[in-house]
Amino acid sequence: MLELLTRLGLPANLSAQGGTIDDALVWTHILMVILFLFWAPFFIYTLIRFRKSKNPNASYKGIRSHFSNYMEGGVAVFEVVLLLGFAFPAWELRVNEVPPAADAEIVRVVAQQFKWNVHYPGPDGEFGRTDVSLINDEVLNFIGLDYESETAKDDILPPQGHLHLPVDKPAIIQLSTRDVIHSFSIPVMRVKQDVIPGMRIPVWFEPTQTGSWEIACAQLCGNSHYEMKGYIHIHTQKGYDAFMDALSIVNEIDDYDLTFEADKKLNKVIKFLRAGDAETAESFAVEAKSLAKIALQEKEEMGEEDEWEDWDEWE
């Protein structure tokens, strides 16, 4: 049954957690088979032996047959199976089992009309102070992160709706939105929540596969809700350790003309993810990370001229 779900559209699972999901949506499936298998005929039989030509007359006794009533009990006994087998454990695995954050990846994801916005904790492990009052697009701070704030000055903010996570690695996605309700949802991974206005809610999942694949917005949010998308990139643990370091080093140094070749090469490691690649993404991720070390090098020594230049004219 999963093979011909996966035919008709069922996106394959990609997440160590998936399975449970799958398990229940084929017994769902199985279910609806044996319903339609039962009940279209007799719908079609009851059209044709009680058409009016040959029942003129109204019976006010009615069947007195309990068979409907035996089909209904079964159908309520198959129901409580589902959800006592497959759907109360599958819901506790996810949100009563969730991993120590020692040993995942912690992620915040800020959904806005019409994107998907990824910040991460950086080296220090510990997520920068923010407030609504500092959200400002046109200085492109999206979750009004204080960079001010000593803990928010390593802080990694990838661009909008590219969210990056290792293979075989938990990780744990703090969902919170600055407007209004929108559904977190990838289909590859087994994963979809209602992101709510006033809360930040965690949803977990362990990836499998490395590769690139699209995150979707489930909930009508408004007149452009079908631009919001974005895209989760799987790594290699090497793979996501440089592109990240790289990503961090690009942030800090903040100068296009001193990163662009770092830039072109993280590029083309989401380039060869998307291509199932993750061989070639992690060796050109190690490229962006030497890429951008050199051009933070650069920026230093750059600075150390200009304060010569200033102590020359000060003379």
Partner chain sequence: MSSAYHDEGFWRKYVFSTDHKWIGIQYAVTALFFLLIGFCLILVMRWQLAYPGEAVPIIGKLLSEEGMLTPDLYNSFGAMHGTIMIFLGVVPLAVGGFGNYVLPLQIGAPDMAFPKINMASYWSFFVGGVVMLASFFMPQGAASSGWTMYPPLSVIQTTGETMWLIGMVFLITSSLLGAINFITTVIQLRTKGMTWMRLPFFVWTQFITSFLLLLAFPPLESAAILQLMDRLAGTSFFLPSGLYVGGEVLNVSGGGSPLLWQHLFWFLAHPEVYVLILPAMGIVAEIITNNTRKPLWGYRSMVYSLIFLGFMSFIVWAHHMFLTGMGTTMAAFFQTTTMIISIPSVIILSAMFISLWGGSIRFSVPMLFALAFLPMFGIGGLTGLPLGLASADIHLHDTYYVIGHFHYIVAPGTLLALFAGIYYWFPKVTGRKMNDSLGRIHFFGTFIGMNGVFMPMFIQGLAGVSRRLYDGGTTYLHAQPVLQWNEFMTISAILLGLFQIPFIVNFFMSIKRGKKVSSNPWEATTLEWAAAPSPPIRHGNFSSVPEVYHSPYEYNVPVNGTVEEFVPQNKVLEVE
Second form
Amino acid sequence: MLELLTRLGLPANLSAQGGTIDDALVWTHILMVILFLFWAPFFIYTLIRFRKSKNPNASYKGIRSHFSNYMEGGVAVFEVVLLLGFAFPAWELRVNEVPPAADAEIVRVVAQQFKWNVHYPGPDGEFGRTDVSLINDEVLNFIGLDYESETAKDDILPPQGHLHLPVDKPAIIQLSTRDVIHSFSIPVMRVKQDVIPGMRIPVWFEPTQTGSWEIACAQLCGNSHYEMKGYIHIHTQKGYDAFMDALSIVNEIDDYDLTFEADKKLNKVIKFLRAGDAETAESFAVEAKSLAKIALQEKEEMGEEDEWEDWDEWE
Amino acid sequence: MSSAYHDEGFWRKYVFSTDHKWIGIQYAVTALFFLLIGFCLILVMRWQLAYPGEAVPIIGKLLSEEGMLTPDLYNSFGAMHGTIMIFLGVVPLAVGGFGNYVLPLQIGAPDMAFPKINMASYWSFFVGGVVMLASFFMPQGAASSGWTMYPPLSVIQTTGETMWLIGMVFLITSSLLGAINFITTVIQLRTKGMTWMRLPFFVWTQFITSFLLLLAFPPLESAAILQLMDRLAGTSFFLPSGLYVGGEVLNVSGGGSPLLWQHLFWFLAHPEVYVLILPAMGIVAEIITNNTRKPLWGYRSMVYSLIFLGFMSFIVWAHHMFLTGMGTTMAAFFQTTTMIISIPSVIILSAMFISLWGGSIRFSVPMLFALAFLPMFGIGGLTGLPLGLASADIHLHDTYYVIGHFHYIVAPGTLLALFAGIYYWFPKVTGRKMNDSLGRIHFFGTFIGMNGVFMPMFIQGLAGVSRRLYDGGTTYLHAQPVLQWNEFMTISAILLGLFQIPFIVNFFMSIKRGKKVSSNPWEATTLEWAAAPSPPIRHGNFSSVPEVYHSPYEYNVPVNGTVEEFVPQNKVLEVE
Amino acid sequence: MKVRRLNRKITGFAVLLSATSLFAGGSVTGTVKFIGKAPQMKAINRQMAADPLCAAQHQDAPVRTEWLVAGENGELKNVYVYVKEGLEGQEFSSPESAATIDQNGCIYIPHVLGIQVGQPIEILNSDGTLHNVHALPKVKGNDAFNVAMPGMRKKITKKFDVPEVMIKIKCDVHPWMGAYVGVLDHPYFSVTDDSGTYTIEGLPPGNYTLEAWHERLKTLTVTVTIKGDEAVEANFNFKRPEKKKDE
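Here we have the form predicted on its own; I need the corresponding form predicted in complex with the partner chain.
Below: every chain and molecule of the assembly, starting with the one above.
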């Protein structure tokens, strides 16, 4: 049955927890097929056998047997099994059996019309303070991160819409939105979760394959909803670590010329992940990290601090 | 009896009529008009989905300079398609049209219990419809945040949303007035001998439907007014604080909850699904029993299932909201109720299938539509199953699978039943029959067209293609393997549209030119056929008060060794 | 009273002629500078990875934010200089030719634009990707709009009916994109170029207050007197604003 559904278009499941969802899909469709195989021949046979020309006199009583009661009972039993065997445990797994934070990658995703902002806590494991009054699109502070706060210093913000995760490690995504309702959907990971204003909702999944896929918005969020696309990149653990280190340094330097080479390598990482070659991607991530470190040294040698760093205190 | 009523002037008779038959006709014709508009909207949208960004033929120049449907218009059309089809098309036709015309006749009543409230109901509906249509001409167009109007999006969108909410208040008021009327009529105005278990199944469905409308609509009416205040009066019932919209922090006091709207909305909108489907079941039951020439199988269990269904429909609403961050208890409760509600539906559907067995089936045009309803509704119901299980819903939520599912319920389901009803009761309304050949062409075209449109949606949904995408998911990787279906669906939709032409022609031609028929052309047993063909538009339906002697579907009754072909309810049945 | 009426006639005449470049009128030119060390504008190339079609257009050269663009000696670009006072009671016809603002390389070109009331403004999409043009006027009478422009939609035309300095335009799909449009009921405005200079031509004789507007450095004003068809110079020197006091 799963094969049939896959042939019809169901994308392959590339996550550890998604199997429970596929089970529910498979068994509900099996029930459908059973009922269909029962009723369709009955229906067609009845129409032919009891057409007026063949059967001019109708029977007043019709069927006397109770087979329909058995059938209805059967459906009910099947549904109880679906509920107890598949639906309840799967939901329990999703909502309550969240992997412990220590073993998981914890990332915040902040939705906005029409982009996904990804926010990593950095090495300290704590997210910097965010405040809606600090949001300023022009200076690329899309989530209102308070750069003054101590915990914000090491936070990592990749370009909008790019979520990076290591393979074979559960990821807990804390979802929030700065404007309207969105829905965070990654079909291959069997993940979908509405993002409701005023709430921060966690959802978790565990990628089992390296590569690069897409994040879609599944809830109408405005006129450009259809292009609210994001990307999810699953690295090897080593590649991921190097990539995030490099990204962090490059973000800190924030100078086009100094980080030009490192940036190029970072782009290569994504390119190779997209092509399904995680090993090459990993080596590029490592290269990017060392290039970024060199750039950081150069910057320190220049020793020039940008006075306008705290620009938003100047009015 | 009829002499008690004096003739009224043109305005009172044909415009502000208080006669249930004329109001029924007004409802039906207005609703058919809206169905056509709703269909035209979706045709333009389907063009865009099959050929993204290409100029729309014929009407393109009205849409944009380039002739294409713009994303803003696409969203408006989508929201208005849903609204028009449900609130201005199907419900007014099924309840306002068929209910008004047929129900008093079937219970042998002279009219509705409150004829003036009945008139007010129609005109409230009419005003609501005009407001909805007018919203297209507001600056920046009609409502564009989906027919569900989820805040905050709906609150920050254009003025069309305000019009939508105002229109909705009128439509809901109309439904409430109608519901009160139907309930009172059924309880009070049943003719002599018309006991509860002698009511035609159609009357039962209308009766239960009216309770759903009466109890489910008020929450949405108040919610609509609250959202109107959020838009106009600066309240924030549905808005939390700290939203950042249009380059600045949204200036609201906050403290509201977007989820509150969803709960109030779905508290109506799920029973609304049964409002759409129950009258259709009623129509189909009438036609099947008439055309199989045998009593409805399991009438009693169908009635009890119906009542149970109506009750359960109030406690399943949150299965639309599994993905809003629901915990296990809530999810378990709503999954369980959802599975439970499937059982009475299965019973009713099975009973109708089984009713066919042993019949002498006449494949008349209404029967073709009614028969097609059965498997179509079956598909619609069964595909609701994975959506009702929260875990499977994770993958299917907000995809085309959902669209396919509820369209199978409402379009090949309810709409086919409504067509069946039109063909079935047309001779009663006009005294003439609709053309048979055109009817058959209409049936086969519609049946094939609808399946062509909706079946591939399940495939796209399984692939995970989101609904409400302006380009149908063209740029998404996971959509690539199923994109080619878009063109197929669009062509099917165009064919479906073309096959409505025979119906429209048939409908208008038959009013004047159709074959004249007697008062009971289908040799049916229920009371509406005891009234004159095309009963005159005035209060009082029967020349004398009919009396009912037995259950509604006495076909092929064995009586004293012989068989009575059919025994109308107002005819004494000599039981063996 | 009489003088004024005469004045109006002359102005009407002047506008008519300046359009055909036959009559120079008075003009104001000048340079706008930023005094002090200008901040380095951040490159947004990496951010553009959010939309691969944008990133692809900027593979080899930096593209930067534009909230304070100053030359080597502080020549300030994108300053909107206009006649704020001195034209009261006069009426000017609006040009029928459209002003354009292009979405090219996922930035707005130009970043600051001046138009007249009722003048059509063509918003182009040269990128072939989806842009969303979200205009946020604050003055009553100017319609806010929010229009999605898919790649295939190359041009939309809009206008504003009431003077407003300035109207912000942003793109919700590419949040780094922003532009400002100044709307006036007269044609005497200009925007500084790379060298920080501006010219306002065809001004009839009179006393005027000129204002220079910068998106982050706020405004400076100066008064000028035009006597005939001469060129008056008026320079503006912006400084870094005071540090906000902690509240």
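Note that the structure is predicted; figures quoted are calculated from it, not measured. Positions refer to the first chain, counted from 1.
At the hinge of two rigid parts that rotate between the two forms, the residue from 27, 211, 290, 123: At the hinge: 27.
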